[in-house]
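Next up is one chain by itself, shown in structure tokens, the form predicted alone.
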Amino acid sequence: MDEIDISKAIIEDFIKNFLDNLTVDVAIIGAGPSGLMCAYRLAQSRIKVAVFERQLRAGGGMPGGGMMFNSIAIQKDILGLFGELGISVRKYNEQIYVANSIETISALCYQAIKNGARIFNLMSVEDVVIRTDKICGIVINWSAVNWSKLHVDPLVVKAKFVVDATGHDAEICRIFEKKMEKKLITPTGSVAGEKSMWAEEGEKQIICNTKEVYPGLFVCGMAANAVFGSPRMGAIFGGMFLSGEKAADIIKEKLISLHR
């Protein structure tokens, strides 16, 4: 076994992965719950879609529970999707059921890949591409560029559709903002920031706010939230899954009216 096999091995795989999806149907930025539960959902549809993760692992906030317990709560209504992910739960009471972080995001990044998703960690998002009123793209760099703040120019991936999945910050509806200089398809035309905890009504909220906010721009999870502002909900995900779900569900409708 000689070393520069293994090198090659690596850079020639992942390079070939990497040029396959520089065109996608969907570019999804950000591996927390709902960007990746977006991506499972388009996969089993064979819908080509990468997502795009700047932090080393993928899984957002939800590897680290509620205050580093790794537990989460989720409510009963969407047990039989973690019953088809292979996720284990146990009942806590009538509503609330709890589950294993790092299972759950480990189940849910393994089904995302074998339905045919891509996840890219260590990318960063730093612009979007926009042409006749309509994003079709994203500008990309690897993350320790812009941790170290580096002058290095970026790369482009084609999409059709673009989900922001980032959470809490909605990076990319903010990076639109401030480059585009238009408006959002929002009560505010802007990004409102998300309110205080209060989980049930943002549970509510998410499912309603993930939708379409600019041509070829969705929003999905906490950035969803973020974007239209309502309540953030703590470390409670059923919503984040169901958002994640929707916005799959309206993309894959998008995608069949471009085809007709």
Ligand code: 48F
Contents of the next structure:
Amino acid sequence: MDEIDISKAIIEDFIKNFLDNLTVDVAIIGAGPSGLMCAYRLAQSRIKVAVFERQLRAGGGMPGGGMMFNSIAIQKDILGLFGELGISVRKYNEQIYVANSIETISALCYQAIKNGARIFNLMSVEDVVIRTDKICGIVINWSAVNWSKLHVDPLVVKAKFVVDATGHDAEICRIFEKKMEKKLITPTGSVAGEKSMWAEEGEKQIICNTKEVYPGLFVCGMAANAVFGSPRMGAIFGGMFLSGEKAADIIKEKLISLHR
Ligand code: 48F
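Let's see the other form, the form predicted together with the named molecule, since the form predicted alone is already up.
The complete assembly is shown below, putting the previous chain first.
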């Protein structure tokens, strides 16, 4: 076995996939539970979707569970989805069920990839691509470049739709707002910032906050609550899954109307 063949196999396989994903239907920023759920549902509908994740591992805030107790709480109404993903759940009381956070994120990752989504880890999204009235892609670089503050110019991925699933910081919406001085489709026209913890309210509002906030740019997961100024909710995760699913549903509709 030649070491050069091992190296070439890795490089060629990666480059092929990377080139193939320079143009996608949907680019999702952030491989947390909401971004992965969105990717899974889109991929199930044969939509070309790629997820870009800054960290070494996918999962966002999920592997850490609540304060590093690696269990998560979920609500009864997403038991069907957990069944579909093959994740074991245990009943805690009438309202709350629990699952292992590692099992949950592993299942979601696996299903997203098996259905055709591509996940690029260790890549940071540092900007969006803009045309007169629409966002139409993302600007990417190796996370290591950003972390080491090297001056290296980025590359671009074109997408019909971009999803900000970056969690509490709503990083992409903030970058866009700051750089372009454009108004987002929110009550204030800007990113309101997340509010203090109120689990029930946060879980309710996240669904309605999941929407297009600028032509071509969607928010889901904690980024949606951050953009619209809704509360955080801690280690209960039902809303993250439902928000990712809703973002996928809206984008599917948009793609259908584009092709009409
Ligand atoms: O934070 P994260 O898990 O977001 P989420 O899907 O889920 C929130 C929950 O984990 C939890 C919660 C539950 O009630 O409140 O916090 O909304 O995942 C966001 C991912 O985005 C990545 C980040 O590393 C994380 O894995 N990310 C953030 N900014 C960028 C990014 C960026 N600019 N480029 C690439 N990835």
